[in-house]
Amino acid sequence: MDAQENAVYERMAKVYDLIYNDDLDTGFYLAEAKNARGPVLEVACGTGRILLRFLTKGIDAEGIDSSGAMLSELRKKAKTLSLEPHIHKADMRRFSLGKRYKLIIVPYRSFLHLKDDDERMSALRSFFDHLQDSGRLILHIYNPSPDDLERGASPSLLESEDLVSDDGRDYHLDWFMGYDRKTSRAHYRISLSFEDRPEDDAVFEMDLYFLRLKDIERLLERCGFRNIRSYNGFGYEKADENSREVVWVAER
């Protein structure tokens, strides 16, 4: 992830647990994290919606990500549930935690924000490094349908919810994306406004860039990993190319 990007994130800390308020996921990691029988790593923690869940449940796990202010709102999420994680301020394209995990998960598409096979690659070995013999890496990345190919580069509107933050306060998302067909690059308008508050209103922008299937296989061979499976969502079934949402899985 660039400045530019981390900038978002930096500004989007205090409202991020707002805009990604699923929990479609979290059953799936915590069985992965429980089956693994030893230390789990988590890149791109953010706030904590997967990390806080593990450590609650016992489960020895740490996290990376390279925006401090989301991490910032991770250590205040955990003061009040009485945890103190081990977290890192750490680039996932290149760190160095001195330490080897049984699983390292890299959820909610945060690996789309690696512009080139480059980074992608640089990703990946880092992974690889951290993990132990037989250990396994686990991402989840989206799989763009023809549809969202065929959008310009401008942004349009995508999605739209109403939507009451766990205080009690009526808000509203906005969601608009656009794409590039010669960079793959999706970019993503993401507008948030308030009913009580409008001054609290904001506007973020970031790049997602898309890749085939296909292609994210080669790159895992590439850095040595093997096993590797692709499955529709997170249940198990095997991954298509009419599957969204893929989740990859790759052992060391």
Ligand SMILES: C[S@@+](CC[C@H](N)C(=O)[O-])C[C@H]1O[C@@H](n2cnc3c(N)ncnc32)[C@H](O)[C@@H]1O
Contents of the next structure:
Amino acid sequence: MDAQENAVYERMAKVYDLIYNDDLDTGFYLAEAKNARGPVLEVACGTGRILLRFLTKGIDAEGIDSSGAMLSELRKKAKTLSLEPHIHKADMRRFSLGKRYKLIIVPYRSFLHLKDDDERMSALRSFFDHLQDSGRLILHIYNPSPDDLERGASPSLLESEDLVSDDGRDYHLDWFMGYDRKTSRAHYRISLSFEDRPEDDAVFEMDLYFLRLKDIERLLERCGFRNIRSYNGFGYEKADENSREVVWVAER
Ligand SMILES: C[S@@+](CC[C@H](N)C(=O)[O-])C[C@H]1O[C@@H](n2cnc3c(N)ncnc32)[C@H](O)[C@@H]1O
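Let me have the form predicted together with the ligand next, following on from the form predicted on its own.
And the full complex, kicking off with our chain again.
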């Protein structure tokens, strides 16, 4: 992946919080971060959906992200909360912060932006090197359904949502997805439209590379992680092939 491949986040940064508006995972990460009793690193922290919550609760947390625009949105939000976040522009596939953490989290499927095992191993090794002994890695991925895998390569409608922004704007989101079996590449198209000002409408395209559960386990093992567990969502029930949102927890 070169810098261009995730340029979508440079364009999306200002409206990211309208598109990724879920709150299903924040309680889980907050509890894990409190239990860690040591420094926390959020990999691919984006606009701070989770990191800023940590900081408002007094948790010792830092973030990295490869997108300058996403980090700049995070900084703006931090300022309104009178917070001074420690964030670094860095690529998860290879980074060196000169510090080790008790907990590293990689929320919201960000790991699936990596396109092959070389990239994934390189990222997992960087995570491992940044963990204290017995420190934990938490990796949230999406496990595709049989229907997802049956989709053709050209994107078709996945989901539509009518929403209202925090400042009262009505807007609409259409999610399209296509899947290419040969490369395991899921191509997403996200179309955002506003009731009040259609000139703000925008379309974003991005790729995720799907992985099978046993491939993730194998990669974690190869990178030296132990006590590897996978959960169905954010409630600590064991994951199986029917789980869609899968949370991996592994230790150094
Ligand atoms: C779906 S967003 C998740 C943001 C945030 N963690 C959250 O939960 O809202 C994915 C993030 O991954 C970042 N990203 C993608 N590839 C990356 C890479 N190779 N290294 C670091 N960050 C990356 C993007 O810039 C974007 O901010």
